[in-house]
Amino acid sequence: MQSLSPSQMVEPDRVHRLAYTSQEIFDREVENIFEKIWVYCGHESQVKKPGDYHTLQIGRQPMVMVRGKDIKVRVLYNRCPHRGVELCGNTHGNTGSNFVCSYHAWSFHLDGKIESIPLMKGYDGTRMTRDNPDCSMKAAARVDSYRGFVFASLSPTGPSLLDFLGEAKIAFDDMCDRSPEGEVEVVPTCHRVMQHSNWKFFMENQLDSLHPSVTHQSTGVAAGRIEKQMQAGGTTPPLYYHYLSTFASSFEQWDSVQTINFPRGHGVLKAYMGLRPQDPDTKAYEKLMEKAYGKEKMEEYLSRSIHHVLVYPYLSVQSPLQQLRCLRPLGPNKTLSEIWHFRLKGAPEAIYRRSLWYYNLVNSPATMINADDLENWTKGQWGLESTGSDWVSFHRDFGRDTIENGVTYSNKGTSEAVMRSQFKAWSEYMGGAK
């Protein structure tokens, strides 16, 4: 079976298991795709001085990403060209006026330029001179941002940065249009988590509306118990009740909530939660945002049934509460996920801390909701590795969904389109397109 070919393992219903399990499948995924395509590094306002870094990876690439003196966001290799020492050892930081090795102390521009090599001489009618290339940072081969959200790809050609984003730029869009300033900064504090699976799971149960009532019942129906008692006793529940009581609406509401399926691979979760209660905080929100932008476009804004986008392969989006999830996946069954929290420039304290309740309930160390998900693709991951059957069933809904223009819509929300997207878009990447 190590035999088959990509396009042999996707099926237009389903998967053979090996694309998940496959060491080799893995090593041109990272080929392929993540040190093809646009990936996303992080967002300006978390190098906001010169000097200031943040490290990543691009497949397997070790980057950095660092505002330079020209107050130029860059994205270069985090490799010493001398003998390939990392140059930053943190996950973030301040480097001063520039890079040194901390193996032989060659410096490096913030540009990743050559600034001196020590005991020069010693390289004298050798092909390391200060004007070869060779001898600086490289450069990732492209680098763009938009609305403040920084991406590179490690490839000269391709499409450009909104050309691959397409109508999932829409999650950069709902997030920063929520902001009075139409602008967001990062929370610094970020939630990483190892999930020992492969990185499709955590991406196909994301727009996945069939999973919820059911992997997350207990933390859910627990909520709701509570929320019916306050309100039996005359108190209106917090908002961050409902954050959780939702996950366990019934299977006919989930069928009700549409998912929209791009090209690429980029999906939409419509909204199905209630994030506009209309307490004193919510309306003095809405003040700012109707002085800042008109009452139309405010109502715009603020009522875009949205609830999940995905920029497929790796970035989960919840624009409504301020949230990111970007993965990295490190082997065919181990992925990191960073998650990262935003503020909207502009927006009341009570604002922040409304959506920062759902960052914390639900993805962090002490999670209620993650938890479950985790397991569920750990032991998915664990069947996937046994040769009980072959293949991964994506049948749901099969040859019911609307396909307008190359975008599917469901007609049910518990459709598998999602999954059927995203092998289309895998299956075209692994083929070599772009």
Given for the second form:
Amino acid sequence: MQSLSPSQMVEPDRVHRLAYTSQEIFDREVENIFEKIWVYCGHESQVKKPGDYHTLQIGRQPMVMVRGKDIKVRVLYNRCPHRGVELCGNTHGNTGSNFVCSYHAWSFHLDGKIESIPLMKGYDGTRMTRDNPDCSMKAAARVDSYRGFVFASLSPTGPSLLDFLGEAKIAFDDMCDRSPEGEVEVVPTCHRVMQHSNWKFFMENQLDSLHPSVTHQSTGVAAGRIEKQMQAGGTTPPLYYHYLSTFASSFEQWDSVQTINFPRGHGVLKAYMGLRPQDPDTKAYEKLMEKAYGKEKMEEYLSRSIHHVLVYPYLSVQSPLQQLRCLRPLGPNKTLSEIWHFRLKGAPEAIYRRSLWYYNLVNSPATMINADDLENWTKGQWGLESTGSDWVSFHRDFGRDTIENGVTYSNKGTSEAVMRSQFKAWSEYMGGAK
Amino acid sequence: MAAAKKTRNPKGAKVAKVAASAKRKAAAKTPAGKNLKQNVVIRAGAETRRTGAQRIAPDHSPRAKVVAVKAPRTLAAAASTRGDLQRRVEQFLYAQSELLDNKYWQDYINLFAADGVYWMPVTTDQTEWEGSPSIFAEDKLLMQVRMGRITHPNAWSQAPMWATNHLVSNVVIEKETAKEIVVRSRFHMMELRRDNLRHFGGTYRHTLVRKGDSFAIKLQRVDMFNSQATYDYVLQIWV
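Form predicted on its own already given; the form predicted together with its partner chain follows:
In what comes next, the whole complex appears, and the chain from above leads the way.
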């Protein structure tokens, strides 16, 4: 059964279930994709002062993002080169002026270079001397950042960060451009929610416009009821009721929300919530934006139609609400999601609070939305582990999308162009070098 | 807004579609990232056809319709009228746990004052329920939304076996004035979902106002000791 190669698993309109369930395939994904491509590490504002660190996983590698004394942000392997012991034992913190191993007190500068080894004489005449790079913490092969968002690649070769991001760099432009200062700052809370499903379920779900009114019916209907009740009572419901009630829109309406699918599996779900009400808070914000950029640029920045942007295969950026979800695949049926929120520097407090409602209601661990998504993905994973049928169908609107210059525009919101495009990228990655 | 209007009128929708496709053709000449003009806003109930969420009738669900049942008098917080303040407050907290574990959601919400708030901050140093990232930050109306979700027959994640069991102890009255009583206690909640058991624990801090012989909750602050641990699935209802 395991004799299918990744390229045999992907047909233009359907995919073999083993792409989601096989350990062998997962191992190959780690090797060919996650330990090669540019992986998001964090935002520069997570490590403001020298010694500030944040730990993360790239593929199977324990890594640490750290601010050096020279202000540079580096990404190092979070392990002592002596016997492999983890150096930073917490998710984040400040390590002081150096890293010290808890086992034999080897210490390292913030750039990973060896600082001291107790009783160094013991190494005289061996090949483990201070000038041996094996004596220092290993660094990620490449580190780069775009508008404050730090990425690392464990492969010394391959496309540059900007080439990798391609059109999906709009995620970070759209988020930062909405700040009158052109920058965002992290909100120092990271919600971590485990998904008991393959990472692909999440990536596909993010641009799946048919599921919201089914999966999120209960929340959409419940919020819509209170929203109407408030309107009937003469009060204007806060925007966050609309965040929730929109999920219960009709199939036809969801079908009008277009997806744009870029090379490398990246994509955009266009906006559908109308996040630019003309209330005093928005007007005050627009004034600041106009002062910073001029009317034309302000209009361009605030009228981009984006709900979220996917950086395939692990990032979902909801730029208009400054939220970001990052996947750390741990196994074929286990995926950790890290959920972040950012503040627009220089924007009024009210604008932050407006997006905070979305973070609290949709992206917190008490989410009224993902509760039902997670249920779907778990049940989906179980189903694909079954031999009930081998093929996963992606036939909806097959052959009816518009493809121009390598970009696929879905002519229907519910077109499964998204999955087809993601699997095209997947088989390219899995076929070999990319 | 425009799209919502269009869909009311089938003729208008056709025109709009042609316009959209022409627009798309024009946009295709520019880089894809530029093709991001805002043009669709959708809104539940904006069109007359009842499809999607409106059409999936509750009888598609494996769950029976959830009928709102009023909690029996023995469980209601009115049981807290006898004894000294310490005992009355304890009885109030026990009654609250019973309402949650027995799924008397409306009776639980009724424990809150009109301006009452249920708040679970992320960290213990947060001081305001609005304006900082929270796990729960709900006034009574948002609590109604959460109850509406969980009692909807198609709250899919409610289909598997699901129950909670709360213990409350270490009840300390921190402050007592003519108007308010601040009570700190410890809780332990076990949750069963499918065949998995999870544990949540921490500190409740109730700000109670007097309501007749009993109390109403002005603020229930919940500092969960494992609030920042990885969540193996999410929290569906108040802890």
